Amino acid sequence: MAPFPLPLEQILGHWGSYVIYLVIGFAFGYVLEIAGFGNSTKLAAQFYFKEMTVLKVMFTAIIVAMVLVFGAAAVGLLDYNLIYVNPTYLWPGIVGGLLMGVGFIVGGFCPGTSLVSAATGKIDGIFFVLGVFFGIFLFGETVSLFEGFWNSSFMGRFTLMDWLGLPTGVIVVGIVLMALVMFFGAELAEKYIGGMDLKKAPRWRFGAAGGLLMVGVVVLLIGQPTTADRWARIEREQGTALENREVQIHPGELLDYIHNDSVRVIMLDVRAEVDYNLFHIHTAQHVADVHALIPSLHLEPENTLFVVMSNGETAATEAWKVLVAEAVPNAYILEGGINHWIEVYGEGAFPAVGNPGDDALAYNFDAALGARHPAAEPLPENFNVVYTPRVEFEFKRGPASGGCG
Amino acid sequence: MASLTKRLPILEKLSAKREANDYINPYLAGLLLGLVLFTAFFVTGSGLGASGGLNRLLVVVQDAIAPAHVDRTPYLLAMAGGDRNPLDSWVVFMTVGTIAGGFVAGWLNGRSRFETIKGPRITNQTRWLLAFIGGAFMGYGARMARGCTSGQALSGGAVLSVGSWAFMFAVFAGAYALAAVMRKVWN
């Protein structure tokens, strides 16, 4: 498994992990200040095409961070699945963005830069921060009036790759090129509208631009790891767990977790739909393609247990490999599958099939029962089931919210 | 004191009342900011943020003044309902760090002083009023968009979120649309 991001809470403890954020915040504030972002006239000059500092700093930062993030992901150092990607709420985002644009040109800052400005004693910055507090206060008091809109056009973790259907590397190179074109336009504006002498600008910027573009092309050539690559990296460790049967949980353990109110159980039934319709465990969901589900599984809370099941174990094991390779935490396989479940909880209600094939349903059903049978939701107290517990909850890596939650 | 500052250059640097240093080249600043942003993603899995921390600092005050109101408002409840501590969030610590980092950088470069920065044609009072109004728009918009320039545009942009890119262009569009009206304020 890719070693980064780090499970900070596990390493440093709950409050201890916050020290890291304090340090990162310090570097953030420091860089904003030396970039000149504590100075409102410097920021506002952007919107009169006189001095394009805002655009240059922002887009340089974006392309540098982007190339490094996807470069680290490409070589298997960083797991992009565990990176917080702001969920898309398209229209609230656009309306909020327009309001912020108005705030930017009227007030001269954005929230981050106003903090730096206020910290360096700029009185306009202090008034701006007070205004931000007032705006946030007003939002908290009025959001209930348009809650529907605020939660509308939700698209989840929706990336440019999903939208355009292009490989990550192509998007990365495309964004770098777009930024370089914007920088070129910005420098023309500074020359002809701002009257700046471009000969004074450092020459290393051409080399830096070329270097960044080259790293982007390398990221494109390496490509992002596929599920198979990811599995290959963890096969030794996880394959042993699989063979030692540390990740197969007994039906009794699953049933106990279903009835455990402090744990959220998500059951993924990966059998053919016909078998699912004949019989499945109550609240288990039929899954045709596990890959498509991965992004939503990453949004589940830390106390979620994922259990995959097939009739036996073959298909479930393959699905489990996908979950583990894609870094879904707390994923387990139902030991012996649905057949084992019916053996334990069916109370002899269904006649057994003479010689079922591998991973085939071992019982006969006269009708498609779905979950409409007591065996689909048995009560644990009616059964005396003994099992060896296997589930060990692991810490979730990466925070569940972004910088604005 | 004077001899002491001569012997310790750092103290000489710290004593104010001197020429402010120039800001660094924007591309260099962008490169440094990009490295900070990458480090945040690499180590913690999340990017940068500012408005969320301000929000939670405000909720502390609201919770102290009107705890019942906080418990009845779903949006506030999620941060400070019951005995939940609104400061128990990484973004609060990042915000505190940002303030400290800005302060130190301004101090070391001789840019920390009480002053009002404004266009030449308006008074200080007008600038303060506009700053407050602009801040209010910013705060309201940032909460509506679920993030500010740092948390949405910068962080979400670098990890290629569609919503963050749409948001970023909306911010620039809003500012450019009103730039002509505000020309007198800044020029």
The other form holds:
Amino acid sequence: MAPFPLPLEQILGHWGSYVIYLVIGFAFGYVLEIAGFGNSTKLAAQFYFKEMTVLKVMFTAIIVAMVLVFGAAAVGLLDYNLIYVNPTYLWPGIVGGLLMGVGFIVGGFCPGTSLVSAATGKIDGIFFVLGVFFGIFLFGETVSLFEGFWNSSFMGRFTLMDWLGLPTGVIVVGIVLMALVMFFGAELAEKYIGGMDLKKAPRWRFGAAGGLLMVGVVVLLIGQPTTADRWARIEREQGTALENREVQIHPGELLDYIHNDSVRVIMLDVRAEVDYNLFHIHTAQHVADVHALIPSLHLEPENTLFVVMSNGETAATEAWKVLVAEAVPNAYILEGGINHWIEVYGEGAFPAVGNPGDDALAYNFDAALGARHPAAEPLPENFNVVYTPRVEFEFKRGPASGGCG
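Given the form predicted in complex with its partner chain, state the structure of the form predicted alone.
Left out here are the partners and the other molecules; the chain alone remains.
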């Protein structure tokens, strides 16, 4: 599996990587131009069902990318968790889509194609780009007036698989079939409304469509890797780190990071709820199902430290394996669990339990304290704790934004 994006800066250096970006950008713009997407009349014609090239090109790009992404994920060449997916803000997204659609009809361009048109010296494209810049400025100056709506109906990394509750392969085949039906309808519209002669269209498009559908069926048959599959692929490397205790961090190191303003610490307490209610570290969140949290954890900023904990280390280790297998970066285990934390910071306040058993709470509590005890929120300066640092941050995330071609 290729767990991270290609490290261009490490391979080519800072400026060398920018050359690659420049070449990709130029190639993308060139392809749009030779396809006629710098011409506003060609683009606007799709809304009158006379010229459907835009729909066919864009949907072809979508389904080809979809099939290749999930095909590569199916055979272990790509980790889908590391692909950036725009988080869904349902109602702002709908309103924004309508506004962009109206702008597309009126102006004849979308943002990307307007840049292509402007780059080739077309007057309408230049004015459209100026309008885009003005709109960006206007939005930035007024967003505070509707910020509540702008951030409303947040659904996280929400996909069709999540919405419909269907396997990825079924969705892939379904989207390909839907696109092919749309292509057929688009060609009928071009024939009867636009007066096009479809006999001049290349016949190889039928073979390409059939081939793409076949690849989609293969993706369906292979299926997507489970968490267990992902762990099996990285077990040799990560298992060694686990055995060498490179991922178990001392309570002192965790406490120092909790009080480090440059680091966001998310503590995942995977114990039974009754133990969590008896005692837990301040701000630690009780987690019944680590798998359910994965999409939201991928949205956290790159300076986030994830620490899983149980009474000992058994349950925390299993949860850590899930995080690592699902490509959640900077994931660590609290060394010795809550029992060790209480040993270090409890100052003898709780009587110990004899032979508590594997991953069981090793202390007695007269009442359910939760985080209402000094040991749940100690101050580093009050304790002289010596430890070996283990945390090494990995700043390897996908892009932080999306865009429109």
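Since the model is a prediction, treat every value here as computed from it, not as a measurement. Numbering follows the first chain given and starts at 1. Here, rigid core means the biggest group of C-alpha atoms that superpose within 1.5 Å across both forms.
Peer 1: Fit the two forms on their core, then tell me the C-alpha shift of I24 between the two forms in angstrom.
Peer 2: After core superposition, the C-alpha of I24 moves 2.5 Å between the two forms.
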